[in-house]
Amino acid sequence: MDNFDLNKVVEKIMDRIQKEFKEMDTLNVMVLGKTGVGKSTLINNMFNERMADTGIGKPVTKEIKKITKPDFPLAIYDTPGIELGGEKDLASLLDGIKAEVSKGVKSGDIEQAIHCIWYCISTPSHRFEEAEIKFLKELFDRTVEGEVPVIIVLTKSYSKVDAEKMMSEIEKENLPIAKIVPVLAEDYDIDEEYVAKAYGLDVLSEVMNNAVPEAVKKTFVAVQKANLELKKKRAHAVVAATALTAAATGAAPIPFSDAALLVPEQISMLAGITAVFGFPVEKGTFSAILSSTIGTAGATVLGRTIASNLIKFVPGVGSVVGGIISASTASALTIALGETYIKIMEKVYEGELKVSDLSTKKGKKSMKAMFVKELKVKREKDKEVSE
């Protein structure tokens, strides 16, 4: 394929990524807790955007502020520190929470609903106060209409032993909560000699993913940054679904000259994976990825012929005769591209690669090697199945 075609495909991928984000339903999370429990630290380390520091906030009641950022499908409903001695203020806050939950229920709109509540307790306080028990029971009474899951987050859990003791105390109350999750949201230096390593956010992510409504699970996986496995699982599902569609298209079968019929499927796949990982990828990076894998190599997903140095890795090679793309070929190339891209995103996520590295000569060579390896893996798997 020529450069014009490649540029056109990249443009379509960028457009599709924007569409993916726009089509996501907004995830709404309400965060409660006393002053100083570390709500902001928790929020900022859970999500891809620093909502608590830089989000745009506007009051929705006297006590609750809704924090959003442009073009990011997440809203945090933040509350002032809960000072449990002031009964009048607490009653006002509970009324505000009930009003927000009821508004979502009455609207019938998933984007207006409160999808989850975090109630934060500082582990170093070593106490689960009677006033907190009373507040939580009132909270459950006020939110039962919307069936909003409540997760108790034990923040600042420097000591796992202390966190276990706190969990045990809370569990004695048999409150109707989704889960109790101890968390240390970021590394903590102790006397400059010991660093308590962050933990628990991946567990909180898993609990969240199980608790929120199905309609916003896709959004949650995209906006959270604490659990790579959740992202990989959804990304693999995107690849598997696309491979089935590509196989159906290839079952026609497709002449080399009509190979562009597969392009929309690959575009959707790459855009879907990008949305899952939730960080920006520039046009130049996609050009490098495509040209290093299936573009200039001439593979049929985007090109008109199959290069001899790639065809030997494609399962069902015997069916690729007379200029025809078979279902197995279309599926294999799609899976190889998708799995290669997931591995690239994983390396960027973990800091092993920078997005800018992908456009370099070394980066392109590495991506091509990954693509060929994925084709080999697919071939071996298909051999095992057929034997």
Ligand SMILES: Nc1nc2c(ncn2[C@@H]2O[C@H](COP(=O)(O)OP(=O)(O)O)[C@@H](O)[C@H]2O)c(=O)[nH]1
Given for the second form:
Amino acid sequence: MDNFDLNKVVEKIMDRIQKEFKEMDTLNVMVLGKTGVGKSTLINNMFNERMADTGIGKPVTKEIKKITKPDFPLAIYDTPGIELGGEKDLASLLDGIKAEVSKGVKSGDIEQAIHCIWYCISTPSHRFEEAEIKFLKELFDRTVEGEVPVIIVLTKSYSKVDAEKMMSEIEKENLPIAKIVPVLAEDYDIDEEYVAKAYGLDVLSEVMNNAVPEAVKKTFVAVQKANLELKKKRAHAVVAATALTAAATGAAPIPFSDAALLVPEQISMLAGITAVFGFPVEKGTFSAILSSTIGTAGATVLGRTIASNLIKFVPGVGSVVGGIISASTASALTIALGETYIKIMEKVYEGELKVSDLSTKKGKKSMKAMFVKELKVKREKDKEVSE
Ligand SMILES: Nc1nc2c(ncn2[C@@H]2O[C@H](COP(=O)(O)OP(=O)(O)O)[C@@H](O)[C@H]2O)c(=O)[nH]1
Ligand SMILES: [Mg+2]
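Moving from the form predicted on its own, what structure would you give for the form predicted together with the named molecule?
After this comes the whole thing, all chains and molecules, with the earlier chain placed first.
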């Protein structure tokens, strides 16, 4: 019997993922700072795509370049060559920024707005220069006027002592800055023996998440790669919401049966989690994930014997009669599937697992083990509650 078409389900998931990304509002980040302070390095290490190397740059003004990537809901306004030397350059840069900010405000369209500005200062320069102070004052007083949060990023902060000094120097000016964040975007070789480890991008990410408007937080969590906790939090919320719907409607994949069904709720759950993590997952990967978790008709890895051994882990499975299952079973299976998938995405994020490893025999085995573990955890919790 083969009435479960894995390919069709996978197609549906892929469509949903594309839709999730298309529906996300584009996040617009402006990055200011003198040439060589480390803007490009910062941008490339913060986001899932290497925007500063490979994005398409379109000149907005003489100083400002807008970088985008196809099908990626992020726009970076980079200022590759500012020097802040002469009055004239300064005025023209500020005019350019003001024009972009006002355009967004006037349009009333969230996708046109500049959502955040990073002003980068390099810590090893040891100086918060007059010209910079002047520039920042103008930026706040006459250019962004409270419309856009400005975060000061202290780049190349391999010396935390120097970063502290720089920070207190900036604080003296009492500028309406959202936050000052010291970072080292990439490991730094101090000499042959000492390497300063990269740090601070997770903090910058957290600060960003608080600073940007509510409407683009979802986008930010998806496009950033510096803070795993932000992604996990959002992914768990997707699972919890799906489990509630699943419990309410009794909608659940029926596991280990001839007709393992993945209902629309679970399809959008998997798509939603994928969007939160924001890296490309291919069709073959989903086939592998589905066949090693909920199982499919005639699935090679999940033979009947294994299936009958597994089924006892499903809470309330006794009530599976003719495809009707209890609310608790529906939600347990949904949670187990969702949480397993989050763990897989986490491993990919941490570099412990490659997406391509998932469709191997070993990958499938490990996913199955994870799924069973999730079901067991749920069963133990249920027991505690009923005791
Ligand atoms: N090791 C290390 N090098 C950095 C870091 N940030 C910037 N750099 C280096 O500083 C130089 C200028 O950086 P870049 O990102 O091109 O500056 P931009 O002109 O502001 O875009 C490059 O050689 C970078 O490799 C960092 O966090 N760690
Ligand atoms: Mg650059």
